[in-house]
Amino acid sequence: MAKCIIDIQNVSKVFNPGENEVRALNDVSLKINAGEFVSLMGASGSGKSTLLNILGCLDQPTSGKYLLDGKEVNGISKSAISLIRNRTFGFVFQSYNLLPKTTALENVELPLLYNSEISKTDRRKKAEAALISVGLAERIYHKTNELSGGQQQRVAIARALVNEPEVIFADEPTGNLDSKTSYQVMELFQNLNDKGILIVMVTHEPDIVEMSKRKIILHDGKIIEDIKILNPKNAHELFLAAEGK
C-alpha cells in the first residue's frame, strides 16, 4: 500500500476575521499518496489554489491540522518551512516566475544557492542535468527573454526538480501555453510522475487534468468531489495529434 505523504484535516483558511470574513477553505479532509498524479479544479474562489498554498507551506491554515510525511506541519520554526520548501517541495507557477535578463542556468541553480552543503561546481552540474532533463540542452545558456513560453516553463519545471523534491506543486503551469505546448509540458510532468515524484496541480483545463490520475473538485472551499482517473490520457499521443503525425 502506497505511503501515505499529505494528511490535512479539518482544515479551514479564513481570510479577514468578522464581519467581513471571507471564508476560502471550509473543513477539508484530504489524503494523498506517494507516486500520485493530482488535479484540484473548481471556480474561481472555489478554494483550490488556497488549498494549493497550504500544502504547498507557502500559507498556514486558520484552524485544522495538517501531517507532511507523519509529521505535523503545524506550529515548526519558519526556518524548518523553509527547508521543507526547498528541499522537499519544488514549484512551478503559471506565469513561470524567471529572473528576467538571466540565464536559464543562472535561474535553474537559484534553489540550491540555499543549501550551503553544495559546492558551485556541483551546482552548475545539477542544474545543467536538470535543464538537460527537460529538453533543454540547447537553451542551457539563453536568456529568459529569449525563450519561448514553452521553454521558459520548462525552465521553471527543471527548477523545481534541480533539488530533487519529493513533491512538486504546479498552479496553472498549463494556463499561458497553446495546446501543444501543453501537451509538451504535460508529457514532463507524467514522465515525473512516473519516476515515483508526487505531483499536485491546480487546473481549470478539463482536457489536461484528464492527463492526470485523480482529480479533485471545489466549491465555496470544500470538496465536492474526489475521482480516481482510471486511463488517463497520454500527453504524448495527444501531442503527436496535434501534429497531425
Given for the second form:
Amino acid sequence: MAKCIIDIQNVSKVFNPGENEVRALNDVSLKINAGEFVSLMGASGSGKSTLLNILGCLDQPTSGKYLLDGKEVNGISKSAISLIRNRTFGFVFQSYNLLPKTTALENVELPLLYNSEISKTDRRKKAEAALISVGLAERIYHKTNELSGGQQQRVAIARALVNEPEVIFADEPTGNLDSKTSYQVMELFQNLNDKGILIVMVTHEPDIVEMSKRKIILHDGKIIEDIKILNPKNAHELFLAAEGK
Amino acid sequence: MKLTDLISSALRSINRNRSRSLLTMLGIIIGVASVIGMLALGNGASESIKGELGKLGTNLIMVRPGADQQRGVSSDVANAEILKESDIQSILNYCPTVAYISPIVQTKSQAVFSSKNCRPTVTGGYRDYFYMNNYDIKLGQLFDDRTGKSLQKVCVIGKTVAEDLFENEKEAVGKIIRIDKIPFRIIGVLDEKGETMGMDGDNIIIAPFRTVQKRLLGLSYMHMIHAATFDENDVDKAVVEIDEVMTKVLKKTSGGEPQFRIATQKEMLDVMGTVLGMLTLLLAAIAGISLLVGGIGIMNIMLVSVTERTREMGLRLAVGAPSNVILLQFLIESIVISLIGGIIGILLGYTLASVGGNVMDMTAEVTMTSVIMAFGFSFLVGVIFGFFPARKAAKLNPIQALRHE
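Beyond the form predicted alone, can we have the form predicted together with its partner chain?
In what comes next, the whole complex appears, and the chain from above leads the way.
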C-alpha cells in the first residue's frame, strides 16, 4: 500500500459568508496516495478548482482538516505554507502565468530564487535541466512572448518540476491548447508520474482524463464519483496517432 | 533570498517594465530637477542683486527733504528748500559716529566735447561722496573739496561719459568739456561701476558741490545729504544722532513739523531682501507644484500597474515565495527606481542651474536644502506608491492575487 500523501477530512469552503454565500465545497473527504495521477472533473461551479487550490495550499478551507504527509496544514504559519508551496508542490495553470518579457530560463528559476539553499550556479543548472527535460533545450533564452502556447505551458511545467516537488497541481493545463499539443503536455505529466511524482489535475476534457489513473467527479461541492482508471491511455501513442504515423 | 539576488531581481523587473519604470522616474526627475534648478536660480538672482546693491556702500545714510508745503501748497519734494549747507556743519558737530558727509545736488545735463555729446547725471558733492559710494579713481585724480568751499569748474567723469565723448578714455583727463554751456576741466576718470538694476552706474559726472549748486543750478539749498559711518554697526546709532540734530535744526528754521526723511542703504537692502525673498518663495512655490505634479504622475503610474503587479505577486506567492520576501523585492524595486530617478533629477537640476546661471549671467548656487527636500519628497512618493499596492496584494490569498482583475 502506497503512502498517503494528501488526506482531507470534511473540508468545506464558503465564499461570501452571509446572505449570498456560495458553498463551493461541501464536507469533502479525500485521500490521495503517492504515485497517483488524479483527475478532478465536474461542471463549472462544481468546486473542482476550489478543491485543487485548497489541496495546493493556495487557498484555505473554511472548515475541515487537511493532513499533508500526515502533518496537519491548517493553522500553520504563512511562512511554513510558503515553504510547502516552494519545496513540496509545483503548480501549472491554465493561463500559464509566466512572467511577461522574461526568458524561459528566468521563469523556471523563479521558485529556486526563493530557496536560499540553492546557489546561483545550481539554480541555473537545475532550470536548464528542467527546460531540457520538457523538450525546450532550444528555447532556453527565448522570451515567453516568443513562445507558442504549448511551449509556454511546457515552460510552466518546467517551473513546476524544477524544485523536485512531491506533488504537481495542474489547473486545466491543456485548456488553452489544441489536442496534439495537449497530448505532448500529457506525455510530460505521464513521464513525471512514472518517476513517482503525484499529480492532481483539474480538467473537463474526457480524453485527457483517460490518460490519468483516477477520476474524481464533483458536483455542487461534493464528490459524486471516484473511480480508478484501469488502463490509462498512453499520451505518446495518442500523439503519434494524431501525427498520422 | 540574498541581497544581491534581491537587487538583481529588482533591476530585472525594472528592465522588464521599462516604460512604467521610465515614466515613474520621469515624475521624480521633473520634480527634483525643477525644485533644485528653480531654487538655485532664485537664490542666484537674489545673491547677485544683493551683491550689486552692496557695491553702493552699506554704511550709507541718506537725508532727504520730506513733503514740503509753501503757503499751504504741496510742492515737489526734490525742490523742497529744506536742507541747507549749514545742516552739514550741525551734523558734523553733533554726530560723533558720522565719519563722512556730503551734501548732494543732482541734475541731468548735456555734456559736450567738440562734436560729441551725452546726457549724464551730474552730481555735486564733497570729496567724501566718492568714498561713501565706493567710487574709485582710474585715471587722473579726485577734486580736493573736503569742506565745500570750492567753486572750481573741475569734474570727474564715469566710464560711459568718457567713452561717449572721447575716442580713448586716456585722452579725457585735462580736456575741457561743456556742461550746460559751462566749461569744466576733467581731472579724473572713475573705475567702472557696472549696471545696478538696469541703471548705468557709469553715465555720471561728479563735480564740487558748490560748482554744481551755484553755477549749474543756481540753488541755495541741496537735494539730499549723504553721510556714512566707519563701521556698518554704527549706522543705526548715526541715524538716531542725525535725526535728533535735524529735528532741532529744522524746528529752528521752519518752526513746523520736521520735514525730512532719513533712509539707510541697509534699510533699502532689507526691503530688497524681502522682495527677493518673495521672489525665491514664488519660484519655490512653482517648483513645489512641479514636485506635486511629478508626484501625482508617479502615483498614477504605480496605481495603474496594480493589477499587473498583483498578478505577479500571486504568481510569486504560488511558487512559494514568502510574502515578506516579495514585499522586500517590490520595496527594493521602488527604491532603486526612485534612487535612479532622483540622481538623474539632481544632475539635471545642477545642469539647469548652471545653464540658467550662464544665460542670466549670475552664479546660481544649488543649495543642499533644496536637493534634500526635492529628493526626499520624490523618493518617498516613489517608494510609498510603489510599495503600498504590493503590501495590499501581499495580504491576499495567492489565488485571489492571481485572479485579480
